[in-house]
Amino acid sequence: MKTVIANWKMNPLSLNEALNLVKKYKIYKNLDIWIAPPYLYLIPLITKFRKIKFGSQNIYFQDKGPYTGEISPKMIKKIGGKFVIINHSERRKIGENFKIANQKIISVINSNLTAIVCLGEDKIIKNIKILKSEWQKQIKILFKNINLNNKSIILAYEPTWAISTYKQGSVSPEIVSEFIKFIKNLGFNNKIVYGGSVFIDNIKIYLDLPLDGFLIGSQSLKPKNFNKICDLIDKSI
């Protein structure tokens, strides 16, 4: 069963729009559709759509306390959320780092949620040896004191330079393949998804790779496009 994760980011602007967006998503026998909406839509969406997994785009690593504006993974768990996206490149752009992400991963695992952990290079690196070195540095910090093969972890390969920059070109399937091999050589046997700007135009180049799914951003807000992408993934299984 492949997993397609829709990351809505800070969209849409109303609950009615959020409800209508989910209603337009197709349901598949061979695909798990997971959705990460803004926090305030989680409870009504979880209540209404029982067959879809919903989760959070972010959390704070403490369970509770004097942390104004923050939400804990235990809160997400209590309302029926199933997962949390951690270390997304857009979080890092506003000041978060791998050490903070490490604490978040531990907190999410301890709350019995799935941690979708994003990682990937910040700029285009053509030398594969240097690229692997960069991946290794990130993994060392992200998974300090964590079993990389913990069943609560999904890895999302998300090169930062490729996010929201489709016009610059896609990450080559060769590089994605190298990432998969690299991670598996470290003993990681859980799900690996790809999230470096997935569009209808480029999804086909990744379908033959041993990926377990995709993390989709902007196109998840366009149900026709999202359904077409999911159709292609479904047919490739």
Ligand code: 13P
Second form
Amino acid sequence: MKTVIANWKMNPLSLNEALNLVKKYKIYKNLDIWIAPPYLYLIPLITKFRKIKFGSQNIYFQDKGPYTGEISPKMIKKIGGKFVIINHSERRKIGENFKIANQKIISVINSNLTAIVCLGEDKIIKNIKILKSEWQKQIKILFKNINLNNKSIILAYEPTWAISTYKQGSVSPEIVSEFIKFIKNLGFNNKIVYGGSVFIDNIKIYLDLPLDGFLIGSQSLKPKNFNKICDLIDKSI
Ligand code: 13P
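For comparison with the form predicted alone, would you give the structure of this protein in the form predicted in complex with the named molecule?
Now the complete complex, all chains and molecules, led by this one.
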């Protein structure tokens, strides 16, 4: 079963738009559709759409207490959320780091939610040795005191530079393939998804890779495009 995770980021502006967006998403037999909307829309969406898994784009690593403005994994679990995205580069841009992400992964796993852990280089690195040492460095901090093969972990290879906001294109399938080999060599046997400028016209280049799915930003806000991308993934299974 492949998984397509829609990261809506800070969109859309109203609950009505959020409900309409999900209504337009197609449901597949062999493809899991997961959606990470803004926190505010989680309860109404979870209540209304039973066939889709919903989760959050972030959490704090404590269960409860004096942490103004934060939401805990236990709260996400209690309302029926299934997963949490951790270490997204847009969180790092506003001050988070890999050490904080490490604590978040632990708290998400302890709450019996799936942790979708983002990682990847910030800038384009052409030298494969340097690239691998960057991945190694990130993994070491992210998974300190965590079993890489904990079944609650999904890795999302999503280099910052490849996110559509930066208009620098997506990662070549060769490099994604290197990443998969690298991570498997470390003994990682869980799911790996790719994220970064996934569009209708480039999804095909990734479909022969041993990936378990995709993490999609901008195109997940355009249901027609999103469905078309999912159709192509579905056909390739
Ligand atoms: P884009 O699909 O817009 O590049 O965004 C990727 C992303 O940030 C998903 O987490």
